[in-house]
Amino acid sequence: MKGLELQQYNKNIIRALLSLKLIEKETPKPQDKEVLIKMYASPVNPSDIAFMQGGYNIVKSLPSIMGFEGAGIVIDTGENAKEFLGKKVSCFVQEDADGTWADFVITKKYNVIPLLDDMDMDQAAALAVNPFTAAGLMEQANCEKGTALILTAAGGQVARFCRDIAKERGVRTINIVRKDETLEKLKAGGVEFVLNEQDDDFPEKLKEISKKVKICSAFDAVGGELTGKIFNILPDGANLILYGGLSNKPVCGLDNLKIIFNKNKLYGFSLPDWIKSKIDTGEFYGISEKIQKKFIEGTFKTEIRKSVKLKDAINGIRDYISNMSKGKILLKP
């Protein structure tokens, strides 16, 4: 089997990809609860990006197989898993092992979406993140039907779900974007709220927005000095969800008063450790079939730009990273 494999993490982005490699190996067997999936397509998200860069929350003995996310086909399975063999299945694969940019990965029992027949491959193959990402936020959002929920990285696939949710709930969003491209883009798709965070007023405009608006909740992507600007506007009782950390920097300039006085708070949003616990209440299967019928309807639709060969991935790669809001780049055997 071929695979694209990270030989070392570097902060700076363009000496990580040089040490990417297309490398063949023997392909794996299946152990007792784990499955062989012959990789359909798998994308490229910001979290590999910040995986690459030594800088997300999972970290991986290299060298080693890059890709959290999937789609394929399960062509083997260990004795405690043959319920999956021969299903069309979405994954996320984050242990210490290879992972999905490759012509085949193995996986845990427990990191497989069963597809329902009507579902898109190429839609499934981002599948496993953005859209479970935007269920778990939307989940946890204290927002009645005529409140507003602000969003960062609006131009992104998450945020896009988020307000298509919204949308159906008869929440309002505030859209934060930090290029005027995305930003006129989104304002021509008819997003009500749209804000450049690069613009000098952009605080002002904020807070004159906050003024109209009841704000329920804000779910943050970037972090670093936004963070602060956003929290510092909210309402009494609001929360600010932080779920990435696009900027690359420490989130800063909170009031102190506000946390003290105004009941606000801000916490992290962690899409592993919410699927497992509607694994173990026996959720996870509904609430995947309820986002894949979303799909099917296409009242959900993940941005894809194009498909690259894995042999010329890296040149794929940097095209995404030069403009993550144009759509998804998916990798193919």
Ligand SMILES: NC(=O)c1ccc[n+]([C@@H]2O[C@H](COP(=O)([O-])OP(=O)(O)OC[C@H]3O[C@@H](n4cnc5c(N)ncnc54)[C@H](OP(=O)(O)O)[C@@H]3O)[C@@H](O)[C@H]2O)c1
Given for the second form:
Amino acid sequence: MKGLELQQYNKNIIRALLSLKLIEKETPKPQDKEVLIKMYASPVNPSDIAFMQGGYNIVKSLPSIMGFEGAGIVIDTGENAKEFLGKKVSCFVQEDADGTWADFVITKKYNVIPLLDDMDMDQAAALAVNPFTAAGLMEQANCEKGTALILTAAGGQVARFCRDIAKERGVRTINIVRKDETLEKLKAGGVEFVLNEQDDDFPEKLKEISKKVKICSAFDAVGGELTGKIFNILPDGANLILYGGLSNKPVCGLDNLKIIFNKNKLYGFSLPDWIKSKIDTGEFYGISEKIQKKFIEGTFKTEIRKSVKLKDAINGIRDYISNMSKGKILLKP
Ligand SMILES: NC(=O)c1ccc[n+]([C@@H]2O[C@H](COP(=O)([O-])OP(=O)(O)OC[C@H]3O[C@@H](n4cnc5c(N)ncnc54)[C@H](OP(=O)(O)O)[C@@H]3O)[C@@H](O)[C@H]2O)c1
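Can you swap the form predicted on its own for the form predicted together with this ligand?
So here's everything in the complex, that chain up top.
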């Protein structure tokens, strides 16, 4: 099998990228509850970038093949995973083992999501992480029809799915981006409120909108000062859910009095924990079917900018980093 192996963590992303090596090794044999997936495609996500920089909560023993999610077909299984043989699947793999940026991956059957027949395989490649994250966040938002939800990194795919679900529920969104180009793109797509966090008058503009609409919640993937700016304009009782740290800066600038007197809370969201809770309650596969049906009927779509071969991954990843709002890069064997 072939795979893209990370040799060394490096805070400098260019150096980290240069330590990626396309290697060949013997394809492992699945044991017990494991499946062997012939990979179709795998996306590049912000978590992959943070992982390469040694700045993610998953730290693997290196060298290790990269990639936390993808899609493919199960071509072999251990004794206790035979029900998956021949099935098209998405997978979410975070253990200290080889990942999905490869032509074959071996994983435990509980990391696998069976796909509905009509699920498009490019879309399936980026199914396991972002759409489920949006579903989990929206479950915790507690936003009623007519209220408004703040989204940061609003040009990204999680924000896009949150907007789609919010729209279905009659919830408005206040979208925060960091580039005018992304602002214009969202406005051209019919998005109502879009602000650029880099504008000098961003805090005033945000305050102005917050007087016009009732904000119910905020989902923040950026951290740093932006979190404080948003938290401080939240109305009584509205919470901020932090689900990413794209700025690489600690959350700061929160108004103490708001925490004490206005009962605004800030807490985190972690997809693996949410998935585990849904598996424990037996809801997970039902949620998965609902999400996949949204893709099949066309209400959900991951924006995919291009697909590149594993051997061309470094250039593809550089393209992705230079403008993440343009959509995902898929790596294909
Ligand atoms: N907590 C969880 O379990 C969980 C699960 C899934 C995803 N996430 C997180 O969700 C976030 C979004 O992921 P995604 O896949 O939706 O991203 P994506 O589609 O790849 O897009 C990333 C977005 O973030 C913006 N961005 C990047 N760096 C930024 C910065 N320093 N300040 C402000 N904006 C920045 C990009 O804007 P430009 O176009 O300007 O670069 C782009 O719009 C990531 O942090 C990811 O790790 C968390």
